[in-house]
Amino acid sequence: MKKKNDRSTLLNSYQNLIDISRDLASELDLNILLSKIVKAASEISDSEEASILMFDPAKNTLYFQAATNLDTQLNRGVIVPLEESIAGWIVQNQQPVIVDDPQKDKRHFDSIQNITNIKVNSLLGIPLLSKGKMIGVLEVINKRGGKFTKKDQDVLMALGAQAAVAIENSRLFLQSDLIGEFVHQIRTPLSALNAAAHLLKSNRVDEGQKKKMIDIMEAEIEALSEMSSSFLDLARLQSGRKPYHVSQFNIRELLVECYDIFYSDTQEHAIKFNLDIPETMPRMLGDRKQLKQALINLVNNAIKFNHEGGEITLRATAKEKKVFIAISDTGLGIPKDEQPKIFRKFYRVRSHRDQVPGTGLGLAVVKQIIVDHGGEISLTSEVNVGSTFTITLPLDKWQDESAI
């Protein structure tokens, strides 16, 4: 009766497995298929947590990109040890691996702790392969009343498979629609430069052309200077391979040094630079550096869609845990019908196309940031009365200024 149901069981995760494999084939964003496999692994082994290592084989490293149990992003890219790790054992070997007290073998990466949160009492790690290349390490971890076994082993397998060849798709995927963008996007600076660059060759221009040519061949070339960093700060931020560098900070100081940045630039465009933070701000976790891009890009562009005499307002609150964040200008404002798609790669208001230079990939990067972070960002906007971009970012772990 026993081998019955252990039979009736076992048919069951596989049925569940094949509808599942049919839902991750049909995935193409990377960061929604990861927490799918994640979900589904923790599921069909009958675990409290799953986790996914990927393997860059270029850098030869191995790191932390999705778990059950993250609501945010923030420990994408984290390194794990190679040689010090299960899951750097799993990788090197191309093995599966039962661990049933993780915290007395010698491979365990004790770090993984406080990128997970919980406490490895048992573990379950598969390679993660597609045609023989490496992907990384799926792992499910406190097997709920009981051991893993081999049946959970041999299920899991069955979903690593899987999800290896769907992980591949979306980064191919992911890979071909960034560079086509890019590729696209590109074109324009290059025909400016490539006629440019004939005009100067021929003899038919004077002195004072030729400055103007030069002129638009550098400003060109910045336009693509700038556009390929942005460009290549969003593919490795959508990737995970650009990993946030954790720590708690006073939100305050930050505003207030966003604020100084740009006041002597205010000041060149007569521009009123208002400043409405209360003196008593939490502290908040995050990564600092990646924040204050985002605010500096916003910042930024209020200075360059604004007019002489304009005003601009760096304004902060916190209240229930989270902290809200607004920028608001009085420049050209965006349209109701442009508004949706100003998140977009690459995509740029048509208006401001000939106004202002930019490369339409700020607002994509400032918002993967914040999403990222567990926040938020919102727009509300009227032509040639400002725009407000408002951020809310959670404050989980928080702690008032007056109390330290």
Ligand SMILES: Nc1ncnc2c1ncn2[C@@H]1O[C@H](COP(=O)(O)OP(=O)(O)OP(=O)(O)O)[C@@H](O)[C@H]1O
Given for the second form:
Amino acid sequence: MKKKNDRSTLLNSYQNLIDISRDLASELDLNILLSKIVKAASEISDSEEASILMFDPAKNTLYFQAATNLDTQLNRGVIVPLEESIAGWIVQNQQPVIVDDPQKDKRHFDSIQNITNIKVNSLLGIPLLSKGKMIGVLEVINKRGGKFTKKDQDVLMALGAQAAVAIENSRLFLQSDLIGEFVHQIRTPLSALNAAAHLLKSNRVDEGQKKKMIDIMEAEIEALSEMSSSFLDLARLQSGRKPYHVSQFNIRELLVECYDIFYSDTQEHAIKFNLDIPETMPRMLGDRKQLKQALINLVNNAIKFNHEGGEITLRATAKEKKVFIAISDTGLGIPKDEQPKIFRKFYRVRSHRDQVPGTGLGLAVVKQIIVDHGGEISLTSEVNVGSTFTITLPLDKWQDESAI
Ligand SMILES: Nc1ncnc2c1ncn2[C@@H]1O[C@H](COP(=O)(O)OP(=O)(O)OP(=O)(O)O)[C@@H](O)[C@H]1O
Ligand SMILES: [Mg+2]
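Having seen the form predicted alone, could you give me the form predicted in complex with this ligand?
To see the whole picture, the full complex is given below, headed by that same chain.
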């Protein structure tokens, strides 16, 4: 009797697995895919939580990428040491492992508890391998009403095999999509360079025209080089290959730093630059470097799309475990019908394209960083009056009550 029950639950697990695999194979958005995998893993193994750690072969590190109990993406990118963790052991040995009492296992990585905020009583981890290549580790934690068995391990291995293929597919799709767009975008500057080079070679231009041609070429080369580096940033962020380095930091200090970076730039353009931040702001947890990049992109735009004699205000407040950062300018503004499009990769407002140089990637990078921090970005703007970009970031449970 017992045997039959075991058999039918096993059959159920595999039937479940077939349904899940079908769903995973059609999901191309990497972050959605990873959350589907962890959800499926915890259901199929009847465990409390599941998480995925990705392996970065270039840096030989493992980092958190998805977990069932993470309500924001903040822990994404937390690096787990290869040497002192069960996940690291799985990567190095390319084998699954069942640990009944991880607290007593010397491979256990203590901070895992801080990261996932749960006490780990039992753990089953498997390697995620695609065509023999190590992609990462899938772990399920705390089996409900018992211990993990060899059967759980087999079912999870079967899910892991499907999941690894789906992750590789989604990465390849993302790359082909991005590369296609990039190639399309570099065509214009390349043909301008080509035309200028031809003219220079033809000897049909006088000295004055020659100098103009060279100026054009320099500007196009600079545009191409800026486009390449912003593009690389975005590709890394979107593919989930760029681990986030999370730390706790002072928001006020970060904003003052951004203010200082641009102060002399604003003065050169006779722009009044205001800073309006309360003396005490809560500390927040996030990737400081990435958030700084997002703010830099926004202030840079506020200057670029402004007038001589205009004004910019960098404002911040904190309320109910959230921080609000607003960057307002008195510049060109953005027409209503184009406002929803400006966060798209390479999108530039029609009327600005010939007036102001840019690649149209800055805001796509900003959006990705903010969303990865569990935040939102919104915009109010009126043509020839100005624009305000507002970022809302959760401080959440990580808020340090002792404001400094
Ligand atoms: N503060 C602003 N005021 C008016 N228009 C803006 C502002 N910020 C962004 N825009 C519009 O949105 C478009 C997209 O902005 P984004 O920062 O992505 O690109 P960019 O500044 O043109 O190039 P870059 O990749 O160098 O940042 C801009 O080209 C511009 O038309
Ligand atoms: Mg920009």
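Keep in mind it's a predicted model, so treat the numbers as computed, not measured. Here, rigid core means the biggest group of C-alpha atoms that superpose within 1.5 Å across both forms. Numbering follows the first chain given and starts at 1.
> Hey, does residue 208 budge by 2 Å or more at the Cα between the two forms once the core is superposed?
Replying inline: No.
>> On a rigid core superposition, would residue 96 pass a 2 Å threshold for CA movement between the two forms?
In response: Yes, because once the rigid core is superposed, the C-alpha of residue 96 moves 2 Å or more between the two forms.
> On a core-based superposition, does residue 343 travel 2 Å or more at its Cα between the two forms?
Replying inline: Moves: no, less than 2 Å.
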